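Consider the single chain below, provided in structure tokens and representing the form predicted on its own.
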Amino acid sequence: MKTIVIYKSKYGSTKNYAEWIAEALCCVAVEAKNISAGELAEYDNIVYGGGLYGEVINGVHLITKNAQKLAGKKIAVFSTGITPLDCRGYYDDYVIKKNFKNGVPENIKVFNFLGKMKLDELSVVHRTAIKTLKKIMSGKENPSEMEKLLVELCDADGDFSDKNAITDLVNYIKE
């Protein structure tokens, strides 16, 4: 079976977990901007990675606009963020729905890993998008759980990458 790890990489998160993730399968990863859909009707499994900015996962649009060519392998789709684990009822109502506008297709699992966030590394435009979105989330006169989650972290700054967290994608993968 042929695998194949692609993943679009801002911060260093994305690729730290590719790497960690193609190693795990004995294959190779790939920045998406090296790869066509074309080249991945060569794979029998695909992973893809992307950092998570407004709910939308980076660049799976190479996996989304090619679900029907891609349809008779196996997929697995990771982000990785700063959203604790434990917030999955977010994770499904917003991430997934946003991503998979009609639904995750039978052949793709989607998993997400927490990343870093640096504040000093962050571009002025991510820098200014957390600042704004503080800013609204703490004006809120009854913030919801998850509107006061996010006010926290946007303060989150540092490296929050586990290895170890890519053991069950790794496991779907070699299933």
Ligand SMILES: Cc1cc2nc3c(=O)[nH]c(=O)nc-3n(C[C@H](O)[C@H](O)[C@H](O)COP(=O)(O)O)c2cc1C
Given for the second form:
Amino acid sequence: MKTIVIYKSKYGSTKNYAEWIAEALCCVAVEAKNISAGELAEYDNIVYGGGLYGEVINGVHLITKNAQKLAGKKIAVFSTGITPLDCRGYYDDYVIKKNFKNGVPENIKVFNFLGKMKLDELSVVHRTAIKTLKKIMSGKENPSEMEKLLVELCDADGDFSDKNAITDLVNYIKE
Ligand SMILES: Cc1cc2nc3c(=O)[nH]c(=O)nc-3n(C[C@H](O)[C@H](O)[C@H](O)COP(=O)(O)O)c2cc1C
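Next up, the form predicted together with the named molecule, please; the one we just looked at was the form predicted on its own.
Once more the chain from above appears, this time first in line as the rest of the complex follows.
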């Protein structure tokens, strides 16, 4: 069985997870920009990871746009983000629907891991986006639970990554 881990990472948390998963699965971790959809044909198991940016799993279109070509393969997609893991409603409603518009195919399982957001490491564009989002959401008169959560997330500042969190994904690929 040939396995590959592919990732797209802006600040390094997804890269860390990709490398931990590749180590556990004894395979390589490759940046998404270095692999084409055609090259995926030779793998039986594919793990794809990307950071969450406005609920979009960075670069996941490599998998979703090629879902038919990848139909016979076992695929795990993981995201890294700062949304607490107990916010399943948020995750299922926003992230799954946004990234898998036709539903999650049977051969794909989705995992979410906590990543990092260090405010002093963010690009100017990202820092401005976070500040703007916080301003807009804080100004809402009757904020929904989701909007309150977004305001809280804008203040998240730290590395919440957890190597132990990869176990279920690794077992899913191995089983
Ligand atoms: C502009 C911006 C938007 C973000 N949007 C989300 C989001 O919608 N949900 C979430 O959980 N985390 C969000 N995050 C946090 C990142 O997903 C998190 O830092 C992730 O671990 C980054 O992964 P990477 O460094 O591998 O790209 C956002 C961060 C930035 C800077």
